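First, one chain by itself in structure tokens, the form predicted alone.
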Amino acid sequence: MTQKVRIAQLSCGPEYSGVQGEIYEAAGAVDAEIFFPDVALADVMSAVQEFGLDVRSADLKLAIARAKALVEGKVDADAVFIATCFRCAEAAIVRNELRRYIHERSTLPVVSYSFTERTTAGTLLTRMEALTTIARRRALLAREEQTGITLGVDSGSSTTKAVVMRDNKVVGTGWRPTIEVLKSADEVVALALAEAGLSRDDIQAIGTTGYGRFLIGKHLGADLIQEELTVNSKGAVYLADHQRGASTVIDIGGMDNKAISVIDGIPGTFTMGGICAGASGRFLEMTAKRLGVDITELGPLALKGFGKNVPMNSYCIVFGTQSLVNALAAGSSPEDVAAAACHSVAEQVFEQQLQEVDIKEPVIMVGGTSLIEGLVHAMGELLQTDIVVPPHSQYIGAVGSALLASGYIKGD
């Protein structure tokens, strides 16, 4: 019987917001156990004083003391979940400081989350799954080389991708829009196998990831079915040839975004989601459509423009599109509008996701949006660094799946 992963919860307010039950449900779905570290009252006062933050909330003071107990090894845990209400500014500061404090002083994987009254177990599931994956599969995640012949499939919200790898090289790829999940998966698998000159019988192990990972995994008889946070981070550092040391992975997807702080190929802290689709690849698709260009042309177009010439509000995808229409009607050039859209998305990812992780170079951008040069340029300007876009970056989840799946080949 598999031992439950013990996830220490440091939080303020989920009980009063009706969210605690959702947290328990999400943890239970991945066979994990949520617990609250025990600390003495005297330890609470000394921990707060030592931490140096003038905190008023009793719950936040308790969270600080619990974090200190975890770091000092007084409480045993496999992972840490930090949750505070999105409305509380004080809680946001403490949440960020606790995440950094635990990450810098321990090897515990940490995820931080700002919840609302509408947060559900489904929203939390991928985060809990990633925490349990890191705790249970650390040896697999340390894998640095692909062996044999493996297939990786990434069923995303917008696109489905497949990769065939052979002896540590990508030998076949397939890409299709996600319409019918299983049909799209079968199509990309056929494309990847054809390019590789192989058949299904040649495949020694299969890995799946993404939103459709469970359905496709069952359909293909996958050896590995794993959430995209750990898979994407592994695929990113593998393709960027930076599997040792620290790095930061940014994946701006069609429906949500991911920011992951990685050490030696294993996520340390991570966050995902966003306030609105205005901060996602979906907004850039709508921008390209409104400008009458293909999404592949948006990046070069943006590099010719000046985003500061166009006021853009895309915190909401509806109002962002309205800003775009108004700018064109006022005479703004397509180049300036494209640049403004890219800058807006990059700025929101910076404000919403990148504040929740420690940004360490190299910064690696992956996913389909990493091919939009204007977005990569905008992110580099915000972070004041050169962004790394590795080869096959749009296939990152499929590559990570194929790489990790090779660990399931018998005799490997």
The other form holds:
Amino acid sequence: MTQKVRIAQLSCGPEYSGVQGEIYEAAGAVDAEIFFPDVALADVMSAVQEFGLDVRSADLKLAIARAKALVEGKVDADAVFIATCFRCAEAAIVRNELRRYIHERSTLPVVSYSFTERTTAGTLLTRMEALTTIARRRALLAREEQTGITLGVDSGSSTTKAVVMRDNKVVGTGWRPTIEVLKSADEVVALALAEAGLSRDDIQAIGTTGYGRFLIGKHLGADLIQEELTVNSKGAVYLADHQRGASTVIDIGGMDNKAISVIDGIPGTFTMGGICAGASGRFLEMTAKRLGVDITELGPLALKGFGKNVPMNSYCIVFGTQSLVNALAAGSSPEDVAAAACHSVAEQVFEQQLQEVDIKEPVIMVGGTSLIEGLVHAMGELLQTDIVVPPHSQYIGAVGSALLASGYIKGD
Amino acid sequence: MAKVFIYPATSLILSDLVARFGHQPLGAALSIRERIQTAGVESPPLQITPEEPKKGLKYAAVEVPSGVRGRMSVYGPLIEAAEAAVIVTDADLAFGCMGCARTDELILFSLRSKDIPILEVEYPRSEEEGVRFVAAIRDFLANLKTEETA
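Please supply the coordinates for the form predicted in complex with its partner chain, as a counterpart to the form predicted alone shown previously.
Zooming out: every chain and molecule, the one shown earlier first.
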């Protein structure tokens, strides 16, 4: 039996919001345990004073004292979970500053989250899984080179991707929309193997990631089943050839987005959002459909347009699309509409997610949406940096899985 | 005997004072511990469910953080039942405290908005202030008794 990963919880409000049980359940599901760093009441005020953030709420003061105890090594933990009430400004400041403080002064992986009473264990599961992966598989995540012949499969909400890697090179790829999870996985595996000129018997290890990772992992007999936060981080820095040092990985997916602050290929802090479809690849798919172009044509189209010519009244996928329709009816060009849609998605990700991680260059965009040039351009403008889109970026999860799976080749 | 809401609601000393002077204290019945090993400083003894923040909608709008609404589902009915209140301001954490300052603000506002006798006293920082502090509370509670018997 593996030792439980000990996750220190720094929080304000989860008990009175009725979600503490959900936090326990999510941690329990990934064989981790939540604990509350033991601090003396008498030490709380001095810790707050030393930290220098003069907050009013006692639970936030307690969170600050606990963060200091963790950073100063007075309390042992494997990871940190910071959680406060959604819509509390005071808590948002503390959450943000504690995340940064712990990230900069320790090697503890940190994830922060703002909850409502509707937060469930399911929502928290991938975040908890990523925390435990970082704590448990640090050695595996340090792997920088793929060896042997491995297969990686990423079963995403919109698309399923597979790659075959051989001696540190991608030799086969497969891509299909996710329809029936297992069937789509089998199809992409067959495509990747065919392109590589190999058979299933040649594969020495298999890794799976994405929403369907457990199902396809069992189906394929995978050696490694791992959530997409750590896998994509690894895949991103590997493909961008930036395995050492700091970087930021942005993955705007079909159902949720990930913003990950990475150090030496391992996520330090990350956010994962999936509440609003208007900030997802789905919005761009809908825009492409409305414009009568393939999604692959939307990016080049957007680059020719000027988004500010199109008034967007809402980030919402329904009302935002309505704004685009209205603009087309008022005579806006498809190019301008495409650019406005890309800007809308980039801006929403920028405002709602990238504020929760420290942006360190290079900024690497991955996932299928990274092929939409207009989106990459819009994000680059917002962040005022040149975004790196590595080769095979749409296969990021599959590449990360294949790379990490090579650590499971017998004798390796 | 009057129902007296105490603030901080977790203050055992206040609760005891109110009871000693013959009134019913309305508070949290929680104590603040010297070492904190729970999620918050005044963690509830029973698991609060996501239903409580919804019940708290009676006292605060949906845009108010869920932690505030969850606490208000506990304290709101006590404030409604209160016939008097003793409020100690700027108290030391050990004297009694609430985890959330926004809930503090709402509780104090709700009490002040009610037409009930309220004593607001500052937390004492010296022995002399301590004597005056207890005397003020004693007089307030004694007058409540007088008013009730009158």
